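Take a look at this one chain, the form predicted on its own, written out in structure tokens.
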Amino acid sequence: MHQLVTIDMEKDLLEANRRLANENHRLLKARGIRSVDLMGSIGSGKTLLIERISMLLKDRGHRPGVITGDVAGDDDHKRVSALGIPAVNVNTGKECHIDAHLAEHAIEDMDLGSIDVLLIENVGNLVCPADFPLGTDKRAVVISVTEGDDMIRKHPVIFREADVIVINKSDLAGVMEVDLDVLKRDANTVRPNSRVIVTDAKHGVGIEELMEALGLI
């Protein structure tokens, strides 16, 4: 019986995270607001991808704006707003992802009349994002070489949910003795309908693609 009824309420929990979801793409979209969950574990470089990105839109004369999630500080919040990035931060305490909820609180504080892009940084897991889309357009995973080039199949989840698959940090693998031809193949295989852009953002390399592939230019 137990079992039965955290079955029963995990289903509930997902089906209201998801009627929230919904809720929230159709504001963003009614307000013209492209929107991105860039999810990822920590240390793939998230952030600066984000920075690299807004700053990119901003010289085509667009207006991004930040919600950056962690479990606890502001960090990567301060980041984004000293680049004059529009940035909310969300603090989930003991919780390790944003959920539709606490975007839509989030979204509430975001000034959506001064953006016309909305980024939102997911808390660095690779696990608990994935049963909780939050209303985005596209949904990417952020992997660095760093974390070695088995990380895909660990962690197949939160791949199967991404439009969008990252390897970052790519100039980084001859160091590291990792394989970019195997993230690909494991990528392609775990997802095969999504793209799989390789990117350097510390050095800006496929950031452009990137943001193709994003949908944003």
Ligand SMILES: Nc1nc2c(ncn2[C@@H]2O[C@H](COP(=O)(O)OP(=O)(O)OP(=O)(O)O)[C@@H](O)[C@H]2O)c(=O)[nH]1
Contents of the next structure:
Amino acid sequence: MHQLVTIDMEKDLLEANRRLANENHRLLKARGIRSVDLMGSIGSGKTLLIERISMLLKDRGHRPGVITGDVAGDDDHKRVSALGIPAVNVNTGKECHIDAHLAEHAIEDMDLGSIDVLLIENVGNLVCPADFPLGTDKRAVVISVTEGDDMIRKHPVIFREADVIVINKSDLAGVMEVDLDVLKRDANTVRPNSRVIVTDAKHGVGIEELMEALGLI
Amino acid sequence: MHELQIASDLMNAVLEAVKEHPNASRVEKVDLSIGRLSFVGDEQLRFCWGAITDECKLLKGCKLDISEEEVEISCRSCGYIGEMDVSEDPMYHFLLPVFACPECGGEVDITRGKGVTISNVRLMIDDGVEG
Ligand SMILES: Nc1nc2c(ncn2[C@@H]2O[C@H](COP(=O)(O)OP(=O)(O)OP(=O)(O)O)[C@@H](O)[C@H]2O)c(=O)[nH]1
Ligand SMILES: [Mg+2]
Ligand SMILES: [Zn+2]
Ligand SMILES: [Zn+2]
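Coords for the form predicted in complex with this ligand, given the form predicted on its own:
All chains and molecules follow, beginning with the one already shown.
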């Protein structure tokens, strides 16, 4: 005899990631390590901002460590390592984001005794990382003026997830004829009272304000 | 954009649930709801699901019934619970979700609309009795 049976369940497939993220957060807190997840578009300046922030942190006697996420390759990892900063590379392979599980392994590979701040560079992507918190204290999204002034409007959800919204390459705003106020206004529409920081990573402008917004100083 | 990962998590979750029924011969259908704010596309998910279940005796041909989960927000200040506002920008012909309380403008938490949730699994049991 055949019989049809229905199993009722209420299982969220993204829940497992959130649980792992909470574990990552607990682990980092227990070690007294502050942490930031830098998400953002491809080429918006995530690595350069991380280099700038790391150097300023070192100047102030902090011990930054960096996890660099890329679909393939280790270019960003090399750039950070060259500054004498402990760095772990994560290649996501076919995935377009780091998830809490990959972050957990990268954290395991990091010498946690030698750092007090962990900066994670997520894969350049304004879509996927929104669904996958990693367990950091803060999440930031980095965009730059070279992508035009409609980035926030096109990807509202990730900006909603961000504690801090960074608009980088302000030195190029004039050339690109991008109105920073349009981006700021959109940020405020998707997330009222959001913290928007304008930076020029190339010339080191706005970095300290960003660090302050991220709770790093 | 990460439907393959979701499809494989889904497969593991369904097989786990079906374990309690050792006589199951086939899973007929899985009901799934996808939050409007999550980035999982139903067509891509169906495609990945078909591909990864094709070799599985229990799951081959299993239908995915996908519904959309609406967004619900709850206000931290005034206690409003309900739909979120959408701001219409005539200049850009864009609809922008507004993640603030439509009543008082306060900060909100998103309470529904972000998950990918299995609600039930329908399976065929073969109880070994003739007839
Ligand atoms: N003019 C200008 N150039 C910048 C600025 N920030 C970064 N750049 C340049 O933009 C390019 C990309 O910077 P990265 O820091 O590699 O950007 P990224 O976001 O890490 O890139 P991916 O990891 O490949 O997604 C590099 O050539 C940087 O020198 C800035 O504020 N102004
Ligand atoms: Mg980079
Ligand atoms: Zn993805
Ligand atoms: Zn309210």
